[in-house]
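Heads up, the chain below is alone and in the form predicted alone; it's given as structure tokens.
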Amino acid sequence: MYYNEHTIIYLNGEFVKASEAKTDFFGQTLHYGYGVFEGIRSYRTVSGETSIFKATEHFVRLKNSALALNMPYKYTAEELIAATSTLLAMNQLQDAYIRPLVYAPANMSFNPNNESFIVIEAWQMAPFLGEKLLRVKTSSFQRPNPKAFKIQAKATGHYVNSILASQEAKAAGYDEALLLDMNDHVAEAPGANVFYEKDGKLFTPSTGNILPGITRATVLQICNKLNIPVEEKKIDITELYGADAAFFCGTAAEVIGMHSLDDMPFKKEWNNTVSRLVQKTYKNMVVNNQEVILNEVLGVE
């Protein structure tokens, strides 16, 4: 699924096919989850070109991911840009989910490392939540207390807790999770942020108990050239439930409005919100590789 015989990897600063690069098996991160990754997309735009969306900006929270963490960091957004790039060239890739993951050596014990080594892999990405609306079960897990760890790191073994909270919901017939932090508070996603609306209004946890994704800060940018008002704050389940919409948004899910949550529909058709034109704005971004101008989005699909 995710490569083949050809497959070319980035692997400590060489070119080498995913079929014969190893891994050390007594390694920090395997044992333990003790590393950093990103997910970043790249799209084939309206000019044919390949284009790595906010590329810049997940190789720097790369970096501060690994930095506070204490793992050793030595490469710069620049040059793992261009790896990135030549990688999707030599795959002959171009709508793909690119993942660089920052991991351990070997360790036992829990002494800080003096070297880091790197990875960048690259695959083919369908929709990853799929193109329909969600139906969305809230998780019986709660995210992460952010005093247990460094919740702004985007660290392998956070995920854990996405993994199992994701597998509760589809195990129960439902498409995704919705996860409260641990003051119930609506927080996230398994791998995603969260907006709902209400009135012509978006609303979004505020930061501190979630990871504050690229992919929502780009919404908030959307909002902003939009004109659509927007407010972080802390938000009670209840508030979803009598909301007019609601969607997630990440890298790998993009912008994906969701059907329903506990089996309570969202009050307004989905193509009859502003969400959705968030949705179409995003969407017109990525393909065009270029700041959205209003009056070109309003009328795209």
Ligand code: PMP
Given for the second form:
Amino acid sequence: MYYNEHTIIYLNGEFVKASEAKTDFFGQTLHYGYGVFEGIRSYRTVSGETSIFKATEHFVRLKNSALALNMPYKYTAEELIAATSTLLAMNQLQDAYIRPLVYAPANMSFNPNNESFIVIEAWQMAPFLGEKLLRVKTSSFQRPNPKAFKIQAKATGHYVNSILASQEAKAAGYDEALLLDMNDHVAEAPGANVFYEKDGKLFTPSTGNILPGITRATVLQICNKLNIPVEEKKIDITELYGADAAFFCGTAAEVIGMHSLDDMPFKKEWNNTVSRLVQKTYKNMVVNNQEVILNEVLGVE
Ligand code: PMP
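Shown: the form predicted alone; wanted: the form predicted in complex with the named molecule:
First the chain shown before, then all remaining chains and molecules of the complex.
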């Protein structure tokens, strides 16, 4: 259940009951998938406080996504972070998934609007343990062509592609899909980025045909701190078949290892990989106080 009769949401500057909130059935977002959103997590930290992980980065991306789609955007990251903190407290949430959505007014045409609206919802999400390794299948669906969409934006309509790919993989008995781009290079999962490991080095697809994830950026940051070599490049699917390990990363998925791709198991035992070290470090980061603690956890300057 995402909400009950007590749940409060943030709706255009006000805190209202989710069960009493209304939206416009003539809205451009509902009809055409023309909206932008974020997926953010908050964690109960070791000190007992609630910490919204990479809050500024997420609200900056929300703004950039809106501007990429020509949607008016008048909010500051500071006011939305403050609203989110209040929302979490009002709903007594600490380990939560937070979903801001910027949506368009009633408009059945394709013309731009003079205003946008915003809703922020949050629900309980227990910290993900990531112990289970995923069986992944290469999708028959490609990621949307960046010449057809603003692929770097987190736009609602893009997720029809994600839903089709994920449902296809699950119907075939797999845990998740891996999608290629329009040039048949490895792109990403329906809702996460991908890395693979070979001989102690990590590789991830370059930006351009993917959503540049905030978790992906955090993994790059962790590699930097841990002196794990990492390279962003165009990746052929055959490189993954011969890899030692691979993982998906995203706000919801956190860092989650793969067991196999297209029924071919990865070569190394997950616990003996540098990917596992990245996973552990990420977990430490989210439940501690992020950067500051990262340095302490790793014992680096
Ligand atoms: N790719 C796609 C398509 C996604 O939906 C997500 C989740 N937002 C990601 C990658 C990972 O992004 P992030 O780490 O910012 O959650």
